[in-house]
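Next up: a single chain in structure tokens, the form predicted alone.
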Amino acid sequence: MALHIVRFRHQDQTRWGLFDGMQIQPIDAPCTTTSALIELGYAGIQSRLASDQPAVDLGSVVLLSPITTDAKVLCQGANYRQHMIDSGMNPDDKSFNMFFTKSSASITGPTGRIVKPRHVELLDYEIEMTLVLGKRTQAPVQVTDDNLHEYVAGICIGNDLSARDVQIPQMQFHKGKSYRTFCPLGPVLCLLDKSEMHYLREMQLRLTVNGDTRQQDSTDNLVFKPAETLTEYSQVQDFAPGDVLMTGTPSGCALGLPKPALVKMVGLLPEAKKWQLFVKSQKRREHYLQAGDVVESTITSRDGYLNLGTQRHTVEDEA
């Protein structure tokens, strides 16, 4: 049975709890990190439910990221079929994943603010189903649908915020995606047992900005599925419990790539002129985030059994 876990602050204490949609039943576990909580194991967490303590109303707590900042943030790029087509790629031609990382300093809570740095003009959003890893590895591993539960402890909502005017013209993927508050995670860390791993192919993602739906898709449309992705990533990366893997975003981002013919023509220009034109053309697009915009994200299973909660953030300019 899936465990919907939250991390919250209540009466000056930070705790873990089991969330039922309205109330939180505290978990009696002195864990300060996601990795320590996961290493208790599925049964160990269940046994620590503090049933002798009163449940806490959701309205009386501050929800925190269920992923603590010691976690590595691993990412897949261009992993939904329509997003790849929109980006000028044929998903059937891809043999390998696009991998990159975000700084753990970018992790922030599921509600509050997203800070737009003063020099950033092209702030973009990317909702992503995020795998929370459950096993330590120090060598390449072969992950299959049969042993996936050994490597994936659960899932949560992620938003891979991106400063496109840093990421693309400056070719700074890590920097452009790693400013503080650029990685909201949570609110729910949904721990899954072996029989529930099929839900990774059935999750429904939706992101809105000021109430308008910008992204909506199903994880059934992932090009590289979790098992094959972890197998490939393990060739170059060690995993630890509590690390996260953001599995890519659907189409609908603010970024709009020019047609190949235009890219070829502009490619003849000097570098500085080429990127000046890129930024100028992107600034004409209305979907980039501005101060005051409200971004909301939800992920649920198709049958409603799993509900990862709602992220809600307001964009603010850096002071």
Given for the second form:
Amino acid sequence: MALHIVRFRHQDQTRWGLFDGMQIQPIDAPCTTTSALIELGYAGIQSRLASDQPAVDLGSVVLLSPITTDAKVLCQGANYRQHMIDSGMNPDDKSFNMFFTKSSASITGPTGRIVKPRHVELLDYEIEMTLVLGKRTQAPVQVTDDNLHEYVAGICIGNDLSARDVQIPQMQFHKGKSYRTFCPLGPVLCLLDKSEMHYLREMQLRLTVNGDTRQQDSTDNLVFKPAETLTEYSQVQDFAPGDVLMTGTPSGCALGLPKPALVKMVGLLPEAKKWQLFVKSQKRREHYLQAGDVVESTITSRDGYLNLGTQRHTVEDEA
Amino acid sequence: MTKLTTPQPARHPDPTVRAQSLAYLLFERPDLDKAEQFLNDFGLQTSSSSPQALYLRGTGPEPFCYRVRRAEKPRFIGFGFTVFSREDLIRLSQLPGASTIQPAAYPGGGELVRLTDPSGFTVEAICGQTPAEALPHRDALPFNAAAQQPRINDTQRPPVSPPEVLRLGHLVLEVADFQATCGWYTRHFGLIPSDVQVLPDGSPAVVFLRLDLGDTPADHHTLAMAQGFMPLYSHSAYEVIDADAVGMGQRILKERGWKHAWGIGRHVLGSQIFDYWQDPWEAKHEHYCDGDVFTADLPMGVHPVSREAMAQWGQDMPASFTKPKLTPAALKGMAHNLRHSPDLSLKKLITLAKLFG
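What's the form predicted together with its partner chain like, now that we've got the form predicted alone?
Starting with the chain above, the whole complex follows.
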């Protein structure tokens, strides 16, 4: 059965616990990393449920990322049908999977602040269902719907924060997406068993900024599904338990892509002028995050059985 | 003719799930040793204890029926219902405000969903617990009736020790929002009203709700609810083997200095022979035997409420039994609920106070 795990700080101690949406039941696990926790397995975690200890109220803890920073953060780009259409691509061509990574230094907790670096003007949000990997690989592997549960231990909410004015003009995905606090994960790491893998196709994502819904979609609309993605990714990456794969974001980001004809015309301009125009036109869009904005994300299964909790952050300017 | 004039209590035609049994109660107490002393004297047996929590059980196969967690202030948190299947848990987990399905961090394990009823009590639905091994208990005493005397050349000497509690039987709550709370239990756990006692205006003062187990007889009440001015734990009741166990319980608890609340007597609704005792925090605990059991067939009875209708014989119900402690917090709660609960009026409070105060 699904285990809704959280990592939290309570009375100066960092602990793991089971979260039921209201309370946290501590787990007596000495693990300091997500990979060690995953390797305990379902039975191991359950046997360490601390029944003699009081459940802890959500209000008295600081929720931490359930993914520790020894993890690799693997990412997929343009993986929702509507987002691809918005970006001028045909999702039915499905010709290639777009992979990139974020630095693990960008991992941050599920609540608190997102820091907008001083030189960044185009700070964007991207809610993503994030797979938490459960198996070590050192060679290409064939992942199918039948063995998916061996490779995927669970899921959590991820936000792939992006500095568009670094990512696009400098053509640097890694840098533009890896500033500190740019990768909030959690609060819930939902560990799934084999019979629950179908939920990967029926998770409902929703991101709001200051209460306005900006992104809303179902993982049913993922273009490259988890099994085929992991198969392809394994050709270029080793996986380890506790690594994460962010599976792409639905449409609704602040980034506005110009029409293809305009792109062709602009392409004739000198490079510096072109990006100056890009930043200028993007700055007219009101959706980019500014200091004081509150970003909230939720992911739940359609039937409500899985609930990955709520991420809530306030954007702050770098001091 | 006594008539009910409100929508609740009433059966729900298609409840979310049907509760299978009352599984356990959840308390917080500042002193676990003291709590354990009372409960052991009362007849519950400790199944596990740590500096933080205490689990107690009856002789039945239920792994525990009573949890006491250490906390600064004494508090009743809520209780657990056993449900029949994991599908029931899934259905309940989809109710607004419900938790996800979680492993139960209790003796016996299993999985549970945590809910909050409209009065703020925690209600856990649990399923898949591993039963414990049943413990031995003495048999019911054979009675020499005038016409039939099974006991020849033999005496009647029940053991002088705390009576063995067989199981947790029922729980009684007081609620301000009576209609909403009663409706929630009938709708989501399929409880069916056995009997309701109404005030002169036809609104319910007390309802006795039983489990819907179809043709299998169920206790006359597993959860009872009284109209009060704020949500409170009234009492919980534990079945013992016979009337001598109830009587021996009275002797032992008296000898050991615990505070008596009411009894021995025989109730009218539910019929059980009862005796009520207070734990160190004045929470009432009832020994009982010989209660009624009904199948789902029997329709609801409607009766006028009165002090006299509480017992067939035995000691009169003392005023202290139902009189609320009027602490500042209680008065504040009463003032708030008078304004906000659709089921309360000053007139009703006065009627209730006259009846039970």
